[in-house]
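Shown next as structure tokens: one chain only, the form predicted on its own.
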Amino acid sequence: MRLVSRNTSALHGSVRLPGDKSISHRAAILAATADGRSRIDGFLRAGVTQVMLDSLAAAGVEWSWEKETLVVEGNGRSGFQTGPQPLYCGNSATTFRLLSGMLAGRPEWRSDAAGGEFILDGSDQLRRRPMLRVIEPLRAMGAVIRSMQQPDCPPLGITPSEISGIEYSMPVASAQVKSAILLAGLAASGSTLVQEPSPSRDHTERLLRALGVRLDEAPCRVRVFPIGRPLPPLEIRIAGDFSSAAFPLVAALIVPGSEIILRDVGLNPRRTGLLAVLRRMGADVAEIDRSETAGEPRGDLRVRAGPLSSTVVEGTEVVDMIDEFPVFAVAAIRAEGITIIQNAAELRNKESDRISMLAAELRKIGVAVEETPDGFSIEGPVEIRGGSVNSHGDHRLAMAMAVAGLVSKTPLEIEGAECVSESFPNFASLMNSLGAQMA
């Protein structure tokens, strides 16, 4: 599929995003395990997710919709079922990695049916990310996973078994590896501690307490303890994911005489490192009827075009902004100045090599960039001449790209852009709804 995005004039208007991605990932996971029925208002419907509940229901779950809220009937009780078929996890590490800690320690949920063993499994792409990161601190909690092809890598036997808890110094700040171990660690014996070296998302860690879970928190790290029964239902409203609002954002920034307001976009500290950072560089966004649910803090965005000035992206920022790197770029080639990103050598492993990847993408529109092991710089404001790029199946680099042409000089084609439905399916009618041109 090919999205051909061109030069407009400036955006208006007030959009809702689509719901936050990571929260949808952990409320469908936990509401699976609850006992009783959950109720998930704003659960993200994307290609990303959709994975999360289809492995649920061949587990199974049951689950379904009421207009635009998912309803899950928990299997607390009787746990996941193990069957003929693999849990198919799609593009989405989020999903393997989750589904991976929450099996790892349940041995009254092996069956008979394929030796007790659950069968993880994902596409091309995902079998080519090494899991170890996540194989590693479940296994020392005495988890079964076998690898059946590749080592460490997808597709995965795991053999729901009795583990440990144990004392885990992350290499690499994750949130989807810690995560996976505090699931785990609510089914094992003893209590579960997880050290990073910075800060990662804490949804998990969130939800958890807004289920009554006991968890002991100080900075990079928190203990998880087991809980020894079903957790309640859940009950929550998903505001709109930052990581989508990022995009019409920028797009506001540097389209000349833009204003737009994002309606409900979940703010969470450990979220928002991309409107950390933006605001230095002179940004002008403005948060509106803040509020928290479950935790979460939320609310509207306003956001006005205007000059932006280069800087440098380093050390925890780049945790807090991970998966904004390819739109910032786009910010960055307007800003007076070079602005540098360093630190930032996780993302070479993403849905793609995202530092090659952007920096070959952003050549062939004109941008000059220099691409470092850990980062990459640019030199603005850049005139982009449009013509045709490609997503390498990423889809948070074609939507990145789209913005980029948005303030180009000829309308610029983005090839491979049918993967933007895995996390952002209405994209495109979103940003024309506030004066875009995508099509």
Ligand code: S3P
Contents of the next structure:
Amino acid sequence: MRLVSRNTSALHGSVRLPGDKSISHRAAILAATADGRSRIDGFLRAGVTQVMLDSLAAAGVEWSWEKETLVVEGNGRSGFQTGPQPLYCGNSATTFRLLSGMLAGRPEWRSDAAGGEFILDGSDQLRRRPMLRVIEPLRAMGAVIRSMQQPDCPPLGITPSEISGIEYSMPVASAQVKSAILLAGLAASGSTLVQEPSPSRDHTERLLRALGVRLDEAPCRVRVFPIGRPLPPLEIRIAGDFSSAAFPLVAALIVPGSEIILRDVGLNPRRTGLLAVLRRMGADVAEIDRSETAGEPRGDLRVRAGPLSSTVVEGTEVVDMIDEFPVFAVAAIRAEGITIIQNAAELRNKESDRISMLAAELRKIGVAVEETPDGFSIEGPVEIRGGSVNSHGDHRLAMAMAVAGLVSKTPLEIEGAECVSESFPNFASLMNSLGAQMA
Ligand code: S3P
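Which structure goes with the form predicted together with the ligand, now that we have seen the form predicted on its own?
Time for the whole complex; same chain goes first.
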């Protein structure tokens, strides 16, 4: 599918974003193992969360929709069931890694079907993503994990087994890996300590705490204690995804004369690194309301267009905006001076190699991007010409390019834009409701 984005005059209006992807994944998997019926409001209805729901259904978990509320019948007592069908995780590394942790340590879930093994698989894109980072700590806990094709890549066979708590230092900051170990730790004998080189998003910890799980937390360290019983069911309302809000947010900053309001966005500080960096560059973004549910801060943001100046993004700041670099690059194009991104090698392990692919596509529209092994730099401001770019199957790259199209001289065509539905199915219509021209 091709999406065409055209030069637009001022954006105005207020919008609600789709539910937070990370919290939706965690809520679904925890609800599936709870004892009783959970109700999750604001659950993200998109490709990446659908594969989580389909995988849970394949493991015997029932769920349904009551209007916009996801209702999950927890299998806390009966457990998940192994079957001949693989649990298919599509393009979703979060689904794959969280399920790996959840399945590793529950021997009572082993049935004779399929040799007592759960098979986890995914798309060709997912089959190329690194899984050793989750296999290694889970095996250290005693997990039985079998590589079925390429070593340490999907598909994997996981035989639920007795596992023990460990103390593990993660070589890279990754919330998915941390969460997989914590979920395994719930079923381990003894406690499990995870240490990370810099703090990653902590939605799993916040949700577990809200459910009454004992956690000892210190900066860059969290210890989880096994629960010895199923979790209680969840009743939560999930806020809009800050990572989705980032697209209209940057659009409103760079399209002259814009003023928009983003309603009820998740404002967990481990997710809003982009906001801190953009404010440093001069962005006019105000929080006009703030509240908290299930331990997660949320609020409305008012965004006004204005001049931006360049900055350097490095160190721990990178993790707090790890998913936002494609759209951040678009802000950097319009900023005065050289914006430098470093210590961001993890970007090469995302849905695409987000350093090389971003640089390649931006060059096509007239932006000189200097690529380095762990980042890139952009000198702005640049007048973007239109033309044709490719998403490389990466939803965030596709949406970032569509935002660039709002300030390009001639229309910008994004090939392969169907991937947008992985995380933000109503992206174009939401942008158009603010005055954009995307079709
Ligand atoms: C996520 C963590 C991040 C992020 C991904 C979602 C999560 O990945 O890029 O989109 O929900 O835990 P890593 O943990 O691999 O950095």
